[in-house]
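Take a look at this single chain, the form predicted on its own, given in structure tokens.
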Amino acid sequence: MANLAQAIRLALHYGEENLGVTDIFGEDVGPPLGGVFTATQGLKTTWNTPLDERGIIGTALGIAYAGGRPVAEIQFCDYVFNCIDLLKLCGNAHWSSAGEYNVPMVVMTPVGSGIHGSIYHSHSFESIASHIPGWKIVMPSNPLDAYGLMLAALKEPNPVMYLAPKALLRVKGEELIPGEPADEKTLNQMINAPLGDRSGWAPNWPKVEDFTVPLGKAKVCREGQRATVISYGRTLPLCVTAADELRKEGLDFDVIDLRTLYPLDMATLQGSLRKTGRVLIVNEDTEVTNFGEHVLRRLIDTCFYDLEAAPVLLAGADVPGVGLAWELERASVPQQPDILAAMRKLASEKA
């Protein structure tokens, strides 16, 4: 089974061959490294840029304006904050031109904790990204969705922000990508560059197929009656594991993977909350002006009288960054025991 980074690589290869991708670029994106997480290894349209995030975003906008279809990578989302004004230009180009211009570009960047990255390589970005109009925003939690969401992003006529959870990039999937060889060793031999000299290496791409996860469509990963748990990215698998454990205690939960943060799949979220009457949102961004607060507000606006207990947000600590030592990192963002405790408490609240 492909891991999440390999799934992105396979999707970008499909995009080069079938969807008109013209440029994939960023810091260390091209040979020999193929991206700091190897998500662009072996792709034919890759090239390396200077260490200049504003230059990367500006170049992507220019290529898209000129009729290309670029994929620009910001090596870590922690370094995209100085590009907010340019991201706003990318997002409002279609609207401000009264629909005359499309900007078919994807910006992908790794986000979140999980790699011992401390304050410079562990930030979340979804709350800020969601406040930049004109962008669609996705965050996969598994390789198959990573593949399908990237193909959906590459088909979009206007900007998509593709947020890849760092902690999951090496996690293997449970479902095959269409066209992926079933044997993991075979896949690795086909698409992973060797160590050492790579000057004569070229990937032997499998014949992966079109598989699109529609933007704006959430996924119900577990079904239950006791409460609704909404998450995405790194914390989604933790919520699923917690739900499986609590089911043994007779507590069953709906667990929903947003997959697309903007636009939100409100129909799925509302349907679940109206069934269960209780909701917990889990992510790892700091709790202050957290994206989960926006989800809660929209659910309260539309489903207030369906609630049987106060809605809950479980988020990262209100600190300026993520701790360096492993124990400090674990204390900075929700972990499995925190999620278990929050789910158990919500399920036992009196209506």
Given for the second form:
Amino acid sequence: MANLAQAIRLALHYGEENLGVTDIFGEDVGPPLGGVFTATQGLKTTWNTPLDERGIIGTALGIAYAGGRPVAEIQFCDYVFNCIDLLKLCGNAHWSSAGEYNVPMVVMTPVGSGIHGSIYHSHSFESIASHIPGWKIVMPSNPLDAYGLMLAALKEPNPVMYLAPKALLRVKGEELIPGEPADEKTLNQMINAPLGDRSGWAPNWPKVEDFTVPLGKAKVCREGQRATVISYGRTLPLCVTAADELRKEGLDFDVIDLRTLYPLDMATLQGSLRKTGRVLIVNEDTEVTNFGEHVLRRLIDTCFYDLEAAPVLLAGADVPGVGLAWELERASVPQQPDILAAMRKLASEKA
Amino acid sequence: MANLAQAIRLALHYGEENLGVTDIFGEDVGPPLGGVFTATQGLKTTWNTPLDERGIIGTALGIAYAGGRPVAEIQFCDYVFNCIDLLKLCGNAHWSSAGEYNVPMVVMTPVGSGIHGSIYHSHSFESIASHIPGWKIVMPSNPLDAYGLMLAALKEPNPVMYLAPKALLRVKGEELIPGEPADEKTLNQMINAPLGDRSGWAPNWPKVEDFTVPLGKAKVCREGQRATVISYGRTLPLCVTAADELRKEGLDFDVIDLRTLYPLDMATLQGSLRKTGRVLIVNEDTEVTNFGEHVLRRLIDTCFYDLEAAPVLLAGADVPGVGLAWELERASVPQQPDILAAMRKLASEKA
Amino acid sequence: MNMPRTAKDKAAKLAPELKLRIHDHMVQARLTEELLIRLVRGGQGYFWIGAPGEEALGVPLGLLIDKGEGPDHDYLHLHYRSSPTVLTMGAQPIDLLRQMRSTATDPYSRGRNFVNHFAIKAWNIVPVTPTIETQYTVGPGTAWVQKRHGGTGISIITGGDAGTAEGDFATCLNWSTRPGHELPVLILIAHNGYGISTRAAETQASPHLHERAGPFGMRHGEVDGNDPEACYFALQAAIDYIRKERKPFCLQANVSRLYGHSSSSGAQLIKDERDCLVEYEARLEKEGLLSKDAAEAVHERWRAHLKEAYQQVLQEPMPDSADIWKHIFAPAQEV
Amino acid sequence: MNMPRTAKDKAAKLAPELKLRIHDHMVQARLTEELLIRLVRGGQGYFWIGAPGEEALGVPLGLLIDKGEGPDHDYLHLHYRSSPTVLTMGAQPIDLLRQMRSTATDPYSRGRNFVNHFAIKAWNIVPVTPTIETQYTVGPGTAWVQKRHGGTGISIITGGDAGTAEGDFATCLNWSTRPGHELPVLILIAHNGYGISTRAAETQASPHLHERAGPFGMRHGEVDGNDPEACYFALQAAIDYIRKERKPFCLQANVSRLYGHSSSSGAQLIKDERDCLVEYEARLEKEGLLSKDAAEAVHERWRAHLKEAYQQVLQEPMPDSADIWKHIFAPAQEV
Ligand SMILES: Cc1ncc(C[n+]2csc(CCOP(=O)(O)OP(=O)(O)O)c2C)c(N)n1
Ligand SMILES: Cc1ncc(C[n+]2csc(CCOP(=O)(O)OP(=O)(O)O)c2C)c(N)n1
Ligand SMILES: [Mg+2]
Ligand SMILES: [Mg+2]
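Show the other one: the form predicted in complex with its partner chain, since we just had the form predicted on its own.
Up next: the whole complex, starting with the chain shown before.
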């Protein structure tokens, strides 16, 4: 099974071959490295940029204006924060020009904690990203979705922000990507660059197929009656595991993977909340003006009177960074036990 | 009575004379202009910078490191979005260095709509600003608070973001700043630069006095039983006017001016909400991952079971900009009638 | 100076018809802007910013552009003082009046943006942004597509002097000169000596901003931006070089800011700035090409044109509040 | 080249004791970094990034700094390859081991930040930031305070080659050269030819990045960063000039990246890079100043020192989860 980084690579390959992708670029995205997380190894349209995030985003916009199909990478989302003005421009070009131009571009960037990344290399980006109008925002939590969301992003005529949860990039999928060889070793041999000298290497791409996870469609990962748990990215599998654990105690949960953060799949969220009357939203971005608060507010707008208990946000601590020492990281962003505890508490809260 | 821009000017003058302010700087902040809104006319430590917001924020941080007391202006908050990384650095310097350095600096910037500013010159900043840890954030809605909050900011050993509501900069106060001459014309003659050649001009400062609005203290502007209205900046006086209007209909509201957005004065907010059981939060930033959603979530964390009706956020439309034509601006950010309608609806909602 | 040779070779050889055409376009641009200023002063618009004083630069640029859609033609990354260029390319003055009045018929933004904020896809004019100098990060993107595409299309980026202080200017120098990937980019600095109220001499060590291109191995030069013929030759030389060599060039033109920064600063005529139109009319008269009367006739023709256009605009509808929801996202396309 | 005169005048006159001191510091820095690399390889830390290959530059810098707190002394805006400088200034190797292991005793960040991310207020070392080149925007701020304050303190900003592509580098050039407000800033580019995996030659037109200072009227120069004596003289000349003239200087040193970018890229010894320590030991031996045995004794002394330090660090506590809440805001002070 492909891991999440490989799934992105396969999707980008599919995009180069079938969806008109012209440029996959960013710092260390091209040979020899193929991306600090290997997500762009062996692709034919990659190139290495100057160390200049503003140049990366601006150039992507220019390529899109000129009819190209760019995929720009910011090496870590921790380094995108000098470009918020440019991201706003990308997001408002269509509207400002009253429809004259549109901007088909994808920005992808690894986000979040989980690799001992310390103060930088652990940032989240969804809260600020979702506040920038004109972007669609996705965040996969498994390789198949990573593949399908990337294809959807590459078909989209508008800017799409593709957030890749760093902690899950090496995690293998449970479902095969259409066209992916069933045997993991075979896949690795086909598409992973060798260690050492790579100058003579070329990938041997499997014939992966069209498979789209439509933008704006959440996925119900577990079904239950007791409460709704909404998450995405690194914390999603932790929620699933917690739900499986608690099911043994007789507490069953809807666990919903948002997959697309903007636009929200309100129908799925409302349906679940109307059923359960309880909701926990989990992410790891810092908790002040957090995207989960938006989800919560949207649910309150339409389902307040369906709530049986106070809705809960479990998010990152309101501290200036994720510290390097494990105890610091553990305490800064939700971990498995925190999620389990929050779910148990929500399930048992008196109505 | 001083207007809000004059109140800032007086506060900065007080800061220069009494609080060790060493540098007030930014684009067009020094002579001859003294700021595009005149907030820095006649001050003795002002200087004009290159047209480079990153240089402005970085230099402020450097000045603070070296023992200075900088007040940096970003001409319009619309142009701060290439500096979010630097603002994050300012906010995390103390924490990252485990207390070794602290950063006494103020960034002030005009925000929001109301001057026909079009797509740029109408942005709000509180949602993204409040998501940056390590900053305290204030936003006055009248000249006296503008003065007192600036003095508090200048006494603070941490970075303070001072958001000035553009629409209110020319609005005069109802209360005198301590030391301000009672006669408005006198004040104008003393501290307003003349039109035309200003090279020979010097202000004649009134002896303004120490007056601090403590950070983290909201102000209850109107008291009532029916519901709580929380706002700040441009929309605050609209809420007050609406409350006065509705009182005639027998509907009385608590209207709370946050004044400090971070840290939140939760005690005041909770006290009010526990009394009224209903809450409307009003601001004009775009509504996705909006700071008002944070206020709402914090209230839900502690007061959910006190709520008698669904809490409401009235915020800016989720569109990529405030359009120039009045009909577009009107429809994009909350106006008096929208607020009035929201308050009336909340007050009458069935519990 | 580091100008391509051709600049000198062709000097002083403009055909009389071209000279008169330049004059005509200069008058068109000036009178259009002056009407805009009168409108904003009269409360017929919220804000004015524009290009009076830059006609001698903008008009020749407009004449030299390869106009069209797609990478075979030139891409334009313009700032808010580009009306002479865009009008010379064929834009209609009435459309600027529309944008000034924020009518629903404003073709560039449907009443959303300030005047002089163009967006014309058929001519590769990408949306003019109010953010100073961000265009410098975007231009290399269109040029990169053009370089790969082949042909002679180039990407033209304009900006002011103060704005070169933004790091984006350096970004553009770097991204346009990657070894083996030099890009067909024209960087055009319109140096008027000010950023709003701040004198360039207060914040910039050198008045020769184009020299910053040198250490990147980029050719560069400087021209009198009040002389339309000098501008024509300098631009022609630079553009020829870029079209042919597929490498960038940085040109600085020293221009006037005839009505100050914008309506925020009053938009009054500044007496001690050079006026390129006055100068050019004197020159054409001296050369026997344009009598005072003939010049006045040109003015009169444009005045009449503008008057009529304005009457028309007054009839046109304003945007509707529901319009804010239009064009947030482009509709999905068949792939 | 645009070096101040003094660089040549003083050439080849380093006192023998100073040469040996430089060598000693180079060994200290190298062995400390090599231990850090072993630790990260052995799982005794999460991440390594550091300076092996930059000792010939960093040690002389450390010797020439006016160390102390406040604007009378030098401010240091360092990047993550500054251990030779900071150790030479007197930092203890044990503190680097502490930061590598993220112990609660790490004096620079209490277990929060990566190794080599210093913050030492008593020596004006402002927090090292992982964001590439943001230090270039901050340095002019400390220098501005120093210029106003008077005295001879300067602000030193270091960074890599690839990072000069960020606009912040240009910001620094501009803000350090405002007419009449030139700042006492030393810009020090450690050019190792790479940004992670990307060769400088792939993204930068010129290998002489310091020349970008020229158009700002800033003096600049280049030096062999593998030659500690050349670095000493070049730095001394530049620093003397800055201290005295209160104007900026941009110096580029061409250095080696001996163990690759960081632990992410394996941190293996790169055989075909020049090794400044090996070269300097050969030179000192040739000059009769340091025998092989004497050199080995220096290594041995530092090895022993480091071993003991490491044993000590192993005893020390890790941070507690509640520590995340410390130092978010500085407490209010009396005004
Ligand atoms: C990023 C940014 N910062 C600030 C502003 C506000 N502003 C508008 S025009 C201007 C001055 C521009 O000067 P210059 O680049 O010389 O161009 P000019 O207006 O003189 O043609 C400023 C500061 C802006 N629009 N964008
Ligand atoms: C703003 C930013 N972008 C990207 C990175 C990731 N990154 C860390 S080091 C590095 C390469 C730096 O190269 P250079 O400036 O030459 O310094 P060197 O590491 O070679 O000494 C990159 C891209 C970062 N830390 N900060
Ligand atoms: Mg200018
Ligand atoms: Mg390097």
